[in-house]
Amino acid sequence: MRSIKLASLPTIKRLPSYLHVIENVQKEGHQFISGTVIAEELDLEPIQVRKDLAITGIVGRPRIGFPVEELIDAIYRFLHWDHQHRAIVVGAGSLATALMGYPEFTRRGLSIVAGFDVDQSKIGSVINGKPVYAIDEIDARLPTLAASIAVLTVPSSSAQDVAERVIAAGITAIWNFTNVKLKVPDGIIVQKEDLSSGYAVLSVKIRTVNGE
């Protein structure tokens, strides 16, 4: 697979909306979908709907469009979602038991396999079908587990400290869902995860819309 550039980080954001507007059209029956029909639906432009699919390698026939499966197969393969990717959470609290009972994860790859907490109320329960283990048996679980990435729910005071600890333990990959930018070594992927800039957006368009 070609080398994921940073310019293409905004095209890799959009291409799941993309999946599951073609994932609905399969599922009437199409074998074939435009750009056009794919950007009404999510309110862009047809030019950059055709841009961003090209980076999967499937090209459009005129008045035609995309294949539909080939297409399909074409983003899980780019997104890598036709791997299997093994996860554990940090933090076993109201957003770890969403995040652990999100049932899109499964479909593109995804598998919460266990949570890990230092609240002994959740050590030994199960959540969403998910095991909880305490912290500090991270070193010996991991490797059972077979987990490569750690989703970090914790509170922000403890998040530098977790994240060193899940290092320390094998795991290679952190999304972070606290607001503290992590310090890890090279070689260690982190993708944050800011849930207030996403309802900062929300905020000034409803200010907007509303003439506030």
Second form
Number of protein chains: 2
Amino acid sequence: MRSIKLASLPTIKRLPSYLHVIENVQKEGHQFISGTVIAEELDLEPIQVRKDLAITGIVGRPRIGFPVEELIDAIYRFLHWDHQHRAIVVGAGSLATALMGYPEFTRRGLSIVAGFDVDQSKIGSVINGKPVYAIDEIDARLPTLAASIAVLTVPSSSAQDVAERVIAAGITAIWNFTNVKLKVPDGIIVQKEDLSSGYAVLSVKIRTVNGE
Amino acid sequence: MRSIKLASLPTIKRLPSYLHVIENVQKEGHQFISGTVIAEELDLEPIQVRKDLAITGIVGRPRIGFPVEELIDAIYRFLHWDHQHRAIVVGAGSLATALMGYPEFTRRGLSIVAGFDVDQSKIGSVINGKPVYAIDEIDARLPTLAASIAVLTVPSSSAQDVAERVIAAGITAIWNFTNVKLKVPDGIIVQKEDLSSGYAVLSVKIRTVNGE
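Same protein, the form predicted together with a further copy of the same chain this time rather than the form predicted alone?
Complete assembly follows, chain above in first position.
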């Protein structure tokens, strides 16, 4: 697997927030946006914004700024959001429900097409219009669902087991919301999400303000 | 407000994952852990781990490693997780339900003590043992709840309004799960969470592997 340069990860993570700002400006009918405006809107340094946006291949023009439509297209291409990504979510609890109902994902090319669970009370139900199947059916269901991504929202204790099952069924990318560091074969993509990271930053900000 | 050096934000975000690894090692009865072991477990460079952990003031000893108990305490202190943080969540939907039921937060000092909503069908209900009140009651309820943090999981269209209401009621820190860049008075802390950031990284990894 070619790996992404670590240095560009923070840039990649900022691009969605740039996209928000730029799309809002487009809605207002503007054809150009300056790096300084984006920077002000997001509390970033203008030089940071220009460096980040350079990764998309679009360069701003002096005194005019970035062409809005081209920049939006370039961000979509860079983030691979001009492709459809079909995903299943395993562990059909409240977090899965939230993710399945997150309108932004659909606009960004991510379709969560079904849920899977072990809980009989959830199997057969429909969440935000998407069916919930028994995890035992994953091998039979996955070819029809044509999903390559599994969003993991199971309890930590079953995370590794579930990861192995979905990989065996043909999943090649896992978006891991559990706090388990998954062991996966080469070539399988894992992106770990940690809600505690944001809480850590919030908490340190509170400590800093309180002067403790 | 003293601001946190931007350079240390990635370090702060990584500390929770270090804590996981170190606590697991402690459960197994070890008294020391090497930076190399932490690095291997988390796919990081050992030098990165040592630099990150230095922020806590604990230094590893050559050939022995870091003292596990001291390091855990130091991370808790650094992250301000040795303090209790009381929070309310505004917008009592599925994401709020997920956050209210996230066992890790409680262990890390974060108590979500109540929910608020405008939806009559939710007001008066109980989510994971916590009451849901009408947003109109926030001024009356907040002193008793003694919460200083508001977790915002409302629709984007009402995010700014809700932020202003909770700040007027006495909230001083906002964990913002909406995609709106909030405008808040000086001294109010905002930490924005963006689920699209993780999806962006996942999506770029998929593009990179597929060689597109």
